[in-house]
Amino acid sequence: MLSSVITGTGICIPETIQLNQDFEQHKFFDEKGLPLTDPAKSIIDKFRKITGINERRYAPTDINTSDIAAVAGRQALLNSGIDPETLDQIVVAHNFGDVAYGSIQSQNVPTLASRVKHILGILRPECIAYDVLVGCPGWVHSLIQSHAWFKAGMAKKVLLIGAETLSRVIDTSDRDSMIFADGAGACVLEYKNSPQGGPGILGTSAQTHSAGEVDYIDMGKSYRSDDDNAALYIKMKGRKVYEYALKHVPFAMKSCLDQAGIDIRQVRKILIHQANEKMDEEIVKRLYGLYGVSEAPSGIMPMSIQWLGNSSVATIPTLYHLVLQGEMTEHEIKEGDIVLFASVGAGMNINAVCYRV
């Protein structure tokens, strides 16, 4: 039978490390423009205890999102062993396009996917290049979308990339800016024959809540009252996002597993968007609770947020690659394992994919 199978993966983790202590000289403000009274070190320590983040990666000043997307994409193509000229689609999930260092201007024309196709030197006109903008769940959404293209008979080989340089769109006077990071992750997805019980996508789910939730993550002015710059920066209502995720994400993940006919006890790994360590742990705990299981198994949820931060659309493909390649020594994914991808982000959007390796 034909299945949507991941045949190669790749990543680009920028070399520039931004440590928590690098923020100790920052002055933080609240949304009303008032300076926070706690010392910066206390704010940073509290931030670490909640999010788990110790450090994050920033792209070099001469590198843009399309550049790191191409690096991850090229690695995924090499890892898959396919001829790049046989690709039917190149899809890049992101939020802000290319943002040159020192600028806040998003460049979305041409699409990042077109830029990546150009960088990779792929000439075939029938290889369609387009972008996906669904907040942090964008890469998982590209999996779902490509799976649908396959089943419709309109594609057989796609390169799916999640890439972002969030360091270019953060308000450094906002403590939430410490969450965000840069990076890229990619995979090659092919529609190919797979034996019964073989690899492939088993089920999907997706939701959009955009009534009162639509502005939980959006763009806004700097919190500094003396900043008269007209630029807008990424903003987040942290408490509302946290509560929303705990309420809705476990049910979406269960819906995905139910569609796939998979019991939670069959899941080997859960790769969830790296947004907040405590939030992710609670989401997974609540997912197991929906099945009457009081505690999630030890080691079910690999985490890279501690050293990579939140690189939005890049977190899940990056995490999957690291585990597959044995670069997270305490975790392993083997042939036949059931993996659950799940993400949540601006929209507010939620999605999940159940995949057999």
Ligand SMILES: CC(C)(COP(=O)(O)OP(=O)(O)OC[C@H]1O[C@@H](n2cnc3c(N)ncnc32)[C@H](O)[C@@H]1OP(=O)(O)O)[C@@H](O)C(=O)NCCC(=O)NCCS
The other form holds:
Amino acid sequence: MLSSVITGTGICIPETIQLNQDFEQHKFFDEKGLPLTDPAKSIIDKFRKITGINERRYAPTDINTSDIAAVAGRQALLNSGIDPETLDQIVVAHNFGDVAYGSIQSQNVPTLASRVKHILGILRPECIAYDVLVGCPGWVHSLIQSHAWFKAGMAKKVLLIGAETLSRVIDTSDRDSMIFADGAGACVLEYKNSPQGGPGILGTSAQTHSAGEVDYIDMGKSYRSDDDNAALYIKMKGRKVYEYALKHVPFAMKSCLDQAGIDIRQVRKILIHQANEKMDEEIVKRLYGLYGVSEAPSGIMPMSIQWLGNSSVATIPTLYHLVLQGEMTEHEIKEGDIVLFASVGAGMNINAVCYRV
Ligand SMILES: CC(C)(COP(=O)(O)OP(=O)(O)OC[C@H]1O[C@@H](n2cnc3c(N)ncnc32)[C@H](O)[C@@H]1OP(=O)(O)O)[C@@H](O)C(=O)NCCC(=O)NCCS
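The structure above corresponds to the form predicted on its own; please provide the structure of the form predicted in complex with the ligand.
Everything in the complex follows now, all chains and molecules, and the chain you saw is the first one.
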């Protein structure tokens, strides 16, 4: 039976560590431009308490999103063992393109995927390179989309990368900016013969809610009145995103498992988008609740948020790679295990993929 199989993974975790303490000299403002009266240290302590984030990674100033995308992509290709010239597609999920340090300007032409193809030196014209913009769920969306391309008989081998340098598009006077991070994760996905019970994508689900929810995560001016008026930064209505995610994500995850014909008790690991530790715990608890199980099994959900923050599209492929490679010592994924990828973000978009390793 032909299945969509992940045959290699790769990551780029930028080396610059931005600690919570590094924000202590920041002046934070509210959305009306008024300075927050609490000292920065108490704001940061509260931030850690409500998100679980201690530190995050920022790309070095001379490195761009397509550069870290290429690093992760190259590693995924090496791990898969395929000849890069046999790829049918290179897909890069991101939201802001390349943003040169200090410029706050998205560069999306040429596509990041074309830039990555160039950096990797892949020449075959039939290997098409394009980007997907689906908010933080972009990389999971690229899995779903490639699975459909495979079933349509239009591709057999793809390189899927999620890469973002959110540190370049944050308003540092907004305390929510401390959530965001940089990073890249990738996989090679191949359509290949897999025995019954062998590896492959088992089910998918996706939703977009863009009525009242469309501006829950969007672009807005700095909270600092002396900032350049033309510049726009990533903004979110955090509480609304939080409530939205708790309400909809568990159902989207269940719908994916239902489509796969898999019961939650068969799932070995849940790899969920990392934006807020407590939010993720509550989402997973509610998912189990849909099956009449009151508590999620301990260790079901590997978390990287404490040291990687929210690296958007890079989060899930990075997490998957780290667990597969044994770099998260408390977690293990073995051949035959069933994992559930799930993400939520701007759009608002939600998606999930059920995968047998
Ligand atoms: C942004 C977020 C951390 C705010 O947490 P919250 O608990 O919803 O915050 P609330 O607005 O209810 O405020 C609770 C308290 O935290 C404070 N607070 C809110 N945001 C904060 C922040 N970023 N840093 C520090 N303190 C913050 C509030 O001032 C309030 O303080 P008080 O109790 O002294 O009045 C949280 O809503 C969140 O993580 N949302 C989801 C974000 C997400 O998933 N984004 C996806 C991006 S792809």
